[in-house]
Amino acid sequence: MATGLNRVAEIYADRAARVTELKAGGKRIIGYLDIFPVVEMLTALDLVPYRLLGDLNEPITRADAYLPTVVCPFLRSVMDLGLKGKYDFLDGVVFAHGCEVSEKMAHIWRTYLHPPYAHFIDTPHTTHQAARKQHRELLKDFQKTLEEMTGQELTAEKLREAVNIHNRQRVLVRELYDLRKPDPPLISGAETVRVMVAVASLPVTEGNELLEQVIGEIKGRKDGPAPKPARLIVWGSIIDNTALVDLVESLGANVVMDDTTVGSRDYFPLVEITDDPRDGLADRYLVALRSPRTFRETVPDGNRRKDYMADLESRFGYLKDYAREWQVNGVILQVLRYCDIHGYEVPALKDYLESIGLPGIYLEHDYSKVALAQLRTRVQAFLEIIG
């Protein structure tokens, strides 16, 4: 079996292999949809998590009727695939209550496709106390179907164990992502995305293994990427592809930071150790994620300018740790149509690079590698005014 990244490579082009070959074997494949399922509680009863993700190759062509056209493409390529059958090898899946959008996803995804098992986790979309007691509440709830689904009881030892796994796994990532500090980085961005697809497809403790053979031939290789002026991180809607990526890099930049869901976004919060392993997970699902669809509060004090900097800081301040520690020069602020969460998030974050001195240009695009090539011109002419 090819290592490192061949075999990032391999899964990348064929996600469903390595699952498949497990559910020939007597596992059980759970999907999960976007970053707030709680995937360490299906570890623990040693069911394998597995990310849904669309495809840029495959045309939508069923899912309209299902979805309406005007939202969000990734979430009807999603739909698309299942109903095209191309996620029947699931026992079941798991949604959270992300955007609107992938709310009713979940409920035409249980109606329609009839999975053997379903959950739909409500999200809360507030901080505040009230709201992280709900959280706590609604995984009792989760945990429940669970042990019914499986036969077996969930302890908070097995818990305590799928945790200190999935934490593994989000160290591993940050010790990947270091890699790009350095200039050159020592990885590009494209590999990066190849590497987050594979893990993302992988049961937790091969996914650990792969990030640990990666990174080592990484740290050994002598032909990564080429020193370049730009140093960029990509922020904004969901990139399970490098067709965007390749794009920017190919015009004379390093993306060395990101901000999604595949990415970053997903992997750098760890889960606190608590003595209920529940109350650790409701917090940094409910809390440490940071994503525009959950609203944090800031304390006014009176001055509506100050107030708004304030909230700004709140909201948008880590990306300012980023663009230091990885020496950033640029932002592509990039939002899939009809994403609102994200669209609707880009004039306050425009507000915030202007105010710590970072460039940034805003694209929004389809869910289309055509869409995406027309593109171009405009982040080669971003890319000469940084340069």
The other form holds:
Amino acid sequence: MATGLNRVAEIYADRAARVTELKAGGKRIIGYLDIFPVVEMLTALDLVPYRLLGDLNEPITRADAYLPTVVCPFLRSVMDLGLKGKYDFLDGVVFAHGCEVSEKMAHIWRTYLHPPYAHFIDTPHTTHQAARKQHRELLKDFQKTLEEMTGQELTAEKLREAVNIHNRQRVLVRELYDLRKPDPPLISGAETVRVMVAVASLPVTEGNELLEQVIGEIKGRKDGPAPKPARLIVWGSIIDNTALVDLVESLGANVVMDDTTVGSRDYFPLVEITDDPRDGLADRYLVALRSPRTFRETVPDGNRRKDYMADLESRFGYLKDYAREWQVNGVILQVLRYCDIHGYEVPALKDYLESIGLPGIYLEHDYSKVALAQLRTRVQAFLEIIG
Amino acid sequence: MTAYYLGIDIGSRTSKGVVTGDGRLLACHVLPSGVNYRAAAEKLREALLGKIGLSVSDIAATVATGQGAGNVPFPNEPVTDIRCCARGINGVFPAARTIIDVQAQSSQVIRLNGSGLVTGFVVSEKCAAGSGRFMEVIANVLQVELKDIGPLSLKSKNPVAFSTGCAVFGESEAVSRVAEGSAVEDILAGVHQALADKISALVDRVGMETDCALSGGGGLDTGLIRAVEAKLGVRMLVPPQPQIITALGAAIMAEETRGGH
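Condition change, the form predicted on its own to the form predicted in complex with the partner chain:
Below is the entire complex, every chain and molecule, led by the chain shown above.
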């Protein structure tokens, strides 16, 4: 069997290959959408979590009969793949209230695709005490349906073990991202996307082995990326293929960091080990995950009005840290067309970047290679400005 | 001995070329891009050199820009049209700090500093709304020559309200207005207002600082210029040949960098 980056290439080209093998051997595969379903609970019951992603190369034809065309094209792509039977191998699906469209899609999926098991976690949208408490209760409901499906009890011990394995994966991803800090980075942005997509397509233990292999290989190789004048961070909507990053990297930039969900946004926050492991999980998924879909209390000034700059700092301060640690000199704010949660964030994020003197460019695209090609001039012009 | 520089701008609709020498504009030429950008670039260079009696070897450096820049078959340095446009306007209007560049398929608003360097920009989305192609579609429906659009629209007393800036829906909307008996000049004036609305939305996104210049083929349309001025409340600086500005900027950059050959 191939190892390291060769294995990554194999899985990236055929995501479902490994899980369908596992399924033939008796494992049960559970699809999950976005970053809010608590996958540790699946792993703890020997279920294989498998991230639902779209396919940029597959024209959306069937989904338009079930979802409006004016919603996120990534979700329309996922729905389209489901309707075309590409996810028929799944033994169940878990959705959460990531955004409004994903919430609606969860119910549409359940209604029309009849998965053997389906669960929807109505993840709260604030981090208030009441919301945190509610999230804990929701995870208990989730646990109940999983126990019913598997006929097994989800003990605290099993869950703790699963948390440790998933935390190990997160630590490994950080190690991988550390290899992007030198100039030139030891791994390109496009390679990183492929690794992350592969990891999201494997059981967690196999993903960890793969990450260890990749990290070893990257450290030892001599043919990494060349130095380029621009070192960029890509912020925004989901990136589950290399098209956009390939485009940017072909124009004289290295993408050295991301704030996207098949990337640092999902993998950087760890789960705290708590007496009842569900408490640590509930807080990690609601509070520690920094997604614009979750409202965080605004920072008031002395007159109890919103202190805009302090608020921006509390929402986006981590990006300043990323920029410093990864020596970034530009930000690509990329938003999928109709991705409201990221779209709303753009004006404030632009203000923040301006306040810290970091140039950014806003790009809207619609999950197709043709549309991306049209962004070429804009990216070029941006690189000329910051170069 | 004078050194000569070539700026080539292969646009989606028309190709523009400029030759400069000693910092002066010596020749310019415009032709339709057609479907073969390589051939358009060759023809453009031939025509330009013919106009001033030069040969290929007299050109010290070439900068190519525009959508078809990658197809220019002779040695050149590629530079984005955003940067070239800024340099071109800076060469004509050094005080300009904002440029509204109305091209055939898209429009862009560019902010620049006193040295002609780009400090920010925004490009219209991929549809032809707010661009010259929209005017062509409407002119076709109304059977009006492109050059007559501007003067005709300025005669309008009662512009019709256009609900769209979309070139496709705009065509059917224009047909409906014709059917309702609206005057040609009122329809044209309405279209100009719709375009000015689209353009002002772009300006809002990147901010405006005066002086403000208008370039690209849209600058040939006096009706559009007046509508944009009315919408933004500022006077537009419009160069005498607005469509060659980006090619001029390309030639200026060729002269500065001398990197094309």
